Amino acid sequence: MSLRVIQPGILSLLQDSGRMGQHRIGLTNGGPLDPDAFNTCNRLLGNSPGSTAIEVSFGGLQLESEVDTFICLTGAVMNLRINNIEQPRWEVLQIKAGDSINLEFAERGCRAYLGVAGGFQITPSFGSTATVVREHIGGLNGEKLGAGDALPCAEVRERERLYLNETQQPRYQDTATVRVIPGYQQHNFDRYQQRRFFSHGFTVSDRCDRMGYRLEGPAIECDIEGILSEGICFGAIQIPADGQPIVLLNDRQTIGGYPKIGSALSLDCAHLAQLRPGGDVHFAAITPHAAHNALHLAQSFQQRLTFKERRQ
């Protein structure tokens, strides 16, 4: 029993909540880009967390199930048509096997997660399902979705239609204020281009992936045109030699040579990936107490977040 993949857009990927521990032998988290919006699909169908679910990037996908189940979209704004009946987001639906499930090209936003009731049943890779195409693991043999791949997911027969009021879903912008906490290089960047750094604007340029965001716009000076390779971790912003702030993501490589100016905040580094190329980027400093506040608001509020039953 399964979904099969009639056309898998331009960017699909099975992804759980991350490979997590696995740096000590080169492997990167993965992981859904919009964690939010990834959490939510599965709260709404009732699976356990971090069950794994279908990253869409920018649209196209096209699915027919094979089985009787529920399914649930969430993240960035792409049309849900199932049977070419456009349906809501953010809900619980009921799908028979032999229905068509289309997902239009996002208007807003760029990553959207595609839920199945129970999670998609993919043998783990590393203690997870998370696919990273350059390292070839996870999700299935470690590639994007292809047209003709099977989805594997149990039949379900009852889920409870829960929905998330419209007043609730985020608002999905083609710009983004990313707050950044300093680091240990930052004395490497004088005051004039740390100024620089924070007071101009910067674009989301065509080479951004699931590996970082490459920026253009004013170009930063370093005094050190780099450093011995370290481990880097998530939100790291790399400084290079062209002066064009690139922030790493989730399949970021594990170790770095660049000088970096700071850590792009978790919360933001999910608002940057729903960004496409052309978006607008604003830096701005923040220190690490007033991080972890922002976190714990925004945990908060996830945790407030409520759900209501449709009926029928």
The other form holds:
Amino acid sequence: MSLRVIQPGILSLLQDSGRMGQHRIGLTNGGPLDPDAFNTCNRLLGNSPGSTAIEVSFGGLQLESEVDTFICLTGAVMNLRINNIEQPRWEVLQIKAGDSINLEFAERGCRAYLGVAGGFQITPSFGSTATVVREHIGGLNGEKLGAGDALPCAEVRERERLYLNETQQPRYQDTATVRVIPGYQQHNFDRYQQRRFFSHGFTVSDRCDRMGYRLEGPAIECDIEGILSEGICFGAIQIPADGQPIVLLNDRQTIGGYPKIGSALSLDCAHLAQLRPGGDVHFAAITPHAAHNALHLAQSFQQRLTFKERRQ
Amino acid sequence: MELHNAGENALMLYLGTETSPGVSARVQAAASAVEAILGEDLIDLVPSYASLLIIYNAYTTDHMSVSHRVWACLEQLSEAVENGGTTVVLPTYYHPEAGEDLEHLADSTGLSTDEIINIHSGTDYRVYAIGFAPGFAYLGQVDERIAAPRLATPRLKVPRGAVAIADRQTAVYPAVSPGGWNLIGRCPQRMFDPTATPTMPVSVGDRVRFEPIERARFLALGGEL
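Provide the structure of the form predicted together with its partner chain, given the form predicted on its own shown above.
Below is the whole assembly, all chains and molecules, this chain first.
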């Protein structure tokens, strides 16, 4: 039993919460670019945390159901139609075998999450189903979804029809302020360059992907060209020789040799990854302590989200 | 030693500034010690030439606690003994048909291809880091006489198993990929097999020796040309 891919759209990938603990053999994390929207999708569906869902970038996904089950769409604003009838997002929807599910192109934001009751039943590789195309690992065969793919899932007859109140749904913008924890190879950038980095706006380049978001703006100069190759953490902001920052995301390489001016807060990386090319980005410095507080506050906010049940 | 905040849930530990077996051994010893002391709070580690990236769970601990614990375990770290890993022998078919740059390397270094093969296979290499691609092991140091810069224009497709040199590093490409290293031969041993246990024949800290083999043996071992 499965959902059948009719049209995969631009980039649709099976993702769970990511592949952890495998950096030592060169494997990166993968996982959802916007974990909040991904987690809320699974919570609405009553799935266990980290259940496999589809990350739909830009939109255009069309599926046909071969099973009776429930689905839910969260994240970027993509018009959702079931059998050509418009449906709400952030809400558990019942579907029947033979139903068609269409996602239009994103009006706001960039990444949406389509989950199914019980999650897609995919065999994990290295402890995770997260698809990393560059490494050819995860998902169905290490590839993005293609027309004709069958996405296995169980038949489900009962699910609470939960939804997230519109006032609690995130609003996707064309701008993002990215908080940065400095203190990391910062000495390779003089004061003037640091001020330049934090006081100017940057634009999302069209060379932005799951590996990293390349930004365009005033060139930031560094007093060295490269460093002895070392591990790269999530959110690291590399400054290559052309001075244009790259914020490294889920599919980043595990080791690299460019200097880094700081590291972006994961919460803001999720906002960044919802921007499309042309989006505006500003950086703001924060202390490690403030970063820690921000993470805990966000987690507490997530846990306090309450869902309502739709009465038919 | 230096320890820096590298992000919301990461610390970067520097154990030296250069590529050397001694520094690499310290990185390995520190990795084991940090793994033991952080236990469940540890998410992942990335050992490299002279550094160790420590990624921890920011919801169960914080940077202050992790730094204290890391410093404490480093103080107790006895002088790292430089013989932790095992030696892995990788059979290699050195020949222009398996290594497109072998003859060019001979021209540019003034050595014969046999001399290059003798020098390359006559050295034990340390596995300094694994990254770039799954199973890609950075091996060093290549004898200065056969060190060569990366190609000005990287190849779009380097075959799986290609044995290559870049500056004073050497490596075996685990899969078909783009690459700018100088190709001198090919190894039939798979460097990354997701279905095997372990998935890689080498890990950081191990030593690697390349053993020249004939064409027939290369093909018998499953090598492809």
